[in-house]
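Next up: just one chain, as structure tokens, the form predicted on its own.
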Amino acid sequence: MENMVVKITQIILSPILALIVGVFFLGLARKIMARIHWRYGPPLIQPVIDMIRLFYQKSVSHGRMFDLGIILSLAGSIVVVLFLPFGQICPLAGSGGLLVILYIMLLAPLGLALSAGQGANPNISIGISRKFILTLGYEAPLLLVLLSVMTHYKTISIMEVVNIQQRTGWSIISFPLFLSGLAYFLILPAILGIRPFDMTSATQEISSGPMVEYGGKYLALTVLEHALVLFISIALFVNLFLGGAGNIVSFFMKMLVVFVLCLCINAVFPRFRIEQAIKYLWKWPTLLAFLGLITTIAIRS
């Protein structure tokens, strides 16, 4: 009975903590980018203020799928959060492996595409097509990275990967997985959708793409979904290559360092065209991930 109560508490607590961290990172990103541009910037709680304001605004729906798609996207991200160790919190640690996480991560862009597609706006179609092409670009090296990790540790459980690293050291500083960790970091901006991979929602080109028809509570829900995706992408990197953490504070600090490094990339590089993004993703990250997998197999065989 006590274990059941703990499990239920973790299931409720994990998505809440993920949302808090993700929303904080959204506010921090705007603040850091403003300081880089020699501006003061909005307060850290600006995303919270915006969401409260949006939930009180009038919303217009374009159909049932417009409503259900964003719910599917949010639900998929929440389920992924339950599989990810956050310190020592991992409600579904024994219920799936890394490949399950990879598959469920696809629900977020799929749900957004189904929802936004009901808007029948040309900018939406362009944004969705770019999103799927970009997803195809980073999924290939991401799969190779996960295969390298699973081969090296001989397990598909992310919790076991974290536990082994806490005994033997971080993956990122070990020879077999250094290349895989570098490949993951190179595709991380693409997963997060920040420059130079922000062509999906390029405001100057396609008026925010899939989000152009969202308003009110729908736009607020997309902000929450973005916060969850941000948390998932960075938390997965920390768990796979930085040894996770024994507590929430240490885990958050590792996530913060990785996020700030990604913001530095965001501040320096201009936006890629979609063909440039695919050429980059299928060149260096994929090559490094493939070499990492071959090296891992050679060492383990």
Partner chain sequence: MDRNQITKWLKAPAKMANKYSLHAIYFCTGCGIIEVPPVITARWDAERFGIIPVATPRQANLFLITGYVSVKTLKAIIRTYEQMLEPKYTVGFGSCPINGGMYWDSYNTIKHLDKYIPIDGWIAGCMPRPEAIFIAVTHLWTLIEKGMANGYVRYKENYEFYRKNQEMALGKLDWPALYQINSDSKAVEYE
Given for the second form:
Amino acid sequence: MENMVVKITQIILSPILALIVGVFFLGLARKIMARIHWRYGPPLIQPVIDMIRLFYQKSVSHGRMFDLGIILSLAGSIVVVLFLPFGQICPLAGSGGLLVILYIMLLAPLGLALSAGQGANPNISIGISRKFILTLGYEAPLLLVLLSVMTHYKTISIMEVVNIQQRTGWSIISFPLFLSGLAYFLILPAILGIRPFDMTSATQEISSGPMVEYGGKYLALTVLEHALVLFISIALFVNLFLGGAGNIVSFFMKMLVVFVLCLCINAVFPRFRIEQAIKYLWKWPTLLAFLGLITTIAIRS
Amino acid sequence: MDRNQITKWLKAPAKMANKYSLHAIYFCTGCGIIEVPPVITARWDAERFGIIPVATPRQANLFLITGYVSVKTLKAIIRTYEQMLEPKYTVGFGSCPINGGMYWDSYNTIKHLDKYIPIDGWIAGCMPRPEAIFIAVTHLWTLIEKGMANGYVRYKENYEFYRKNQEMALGKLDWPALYQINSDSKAVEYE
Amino acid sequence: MNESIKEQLESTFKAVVVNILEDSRIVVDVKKEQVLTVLKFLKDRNFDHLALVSCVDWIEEKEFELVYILTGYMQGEKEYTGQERLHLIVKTRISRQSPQFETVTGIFQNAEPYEREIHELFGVKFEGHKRLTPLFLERDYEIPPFRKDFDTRQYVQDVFDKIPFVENNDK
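Instead of the form predicted on its own shown above, give the structure for the form predicted together with the partner chain, please.
Zooming out: every chain and molecule, the one shown earlier first.
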């Protein structure tokens, strides 16, 4: 009974915690980018202020799917959060693991595409097609990376991966897996949708792409969704390669370090065109991940 | 943030959020737009007041018209304004939207922008310095706090007359009315 | 170089007046029947860039003056360098009462927007032009607005000043 109560509390709390961390990261991103530009920058709670404003604003819907798609996308991200260990908190540790995450992670771009597709703006279709091509680009190396992790630890449970790393050390500094870790870090900007790979929501060329018809509450939901995607992809990296963490604070510190590294990449790089992005993603990260997978299999068997 | 501000946030969160999160869409007409890049980049850094440029009218709530308005541009301005979501604020920048400025007797430039869309505030000058934008923004904060930045409400109330003026300038408009015009001259929103 | 062009033009065509303004600018006054042949002649002699078509309203003489500015980048086989590139300004006069002229889009394709502009702002009709549709203007004007007899101040008073203020108007 007591176990049940703890589990339910965890299920309710962990998405909220993920949202808080994600929104904090959004604010931090704006502040750090401003400081890199030698500006003072907005207050850290600026995304929260924006969100309050957006929720009070009137919003225009473009049809039934426009409402449902964005909720589907948000729900998909929240479900992924439940499968991810956050420190030692993992509400659905026993079931699924990496395979489920692989499937459900696709719901976020899919829902956004379904929803945005209701708008008649041509920028939306350009943005969505770029988003799917980019997803295709990073899914291949991501699959290879996750396969090599699963082969190396002979499990699909992330909790188990974390626990083994707690005993034997981080996998990013162990021999066969550091190739996979490097590959994951190289595709991380593509998963996050930041600067070298922000062609899906490029404000200058396609006026923020799929987001062009979103306003008011819908825009606020997409911002929340983006915050969750930030949380998920960084938390997955920390769990798989940086050894997870025993408690929430050290887990959060590890996420922060990875995120600031990504921000530095965001600050110095210009934007790829979509075919350059695919060329990059299917070359170096895929090569590294493939090499990592082969070495892992060779060592393990 | 002092204690005074916290009580304000608790009393009227919508108003405070509108004040400190002005997402601006800059309408790049004429020469005024050249004053905007220093405002949003490192020299004057508008982002510390929560002002950032956005790409689409759906995401914006501040509309900055920077420079003279030709008849063809007026069409785009009206459509952009009607696509923005309420509450929305408009600011005319430079003397040209105010009374025509140096285009006072031009054959193809409208003189008073507030005949066609409601304007919440003006920044006079030819050209105003970038600091003038910040002065305008602080004035706009005061207006929002007092509930006087109500251009979108006035647009709804007087939609019949605004639409008539727009048709006088542009001929027959090829987009549907934003609000339904009733017989007793009160605007009703379309669902 | 500019002397040789002058000689070539004067020997080939009869009623052509060629003035050399400066080192690099040559004004060629031609009759309106000759314009197309002169432009074709010049295009064959490496003046293959039509930089501008413009129009001047000589209201006292009741004539429009069409101005074609030509230039070229190659001098035979080698490129021009710096100052020595020539600009040919071909001028012709047409009647103001019935402003009609032949299009030069057959020779220089990029004349199309220039001719549309002149048609819109001066009311000159170009025969053979495929797309004489409005370019810049949104309203209809009785007199095309760039003619000298178009009174802009009167027009503004009649049109834009007649539109009333919606609020704060002193009734």
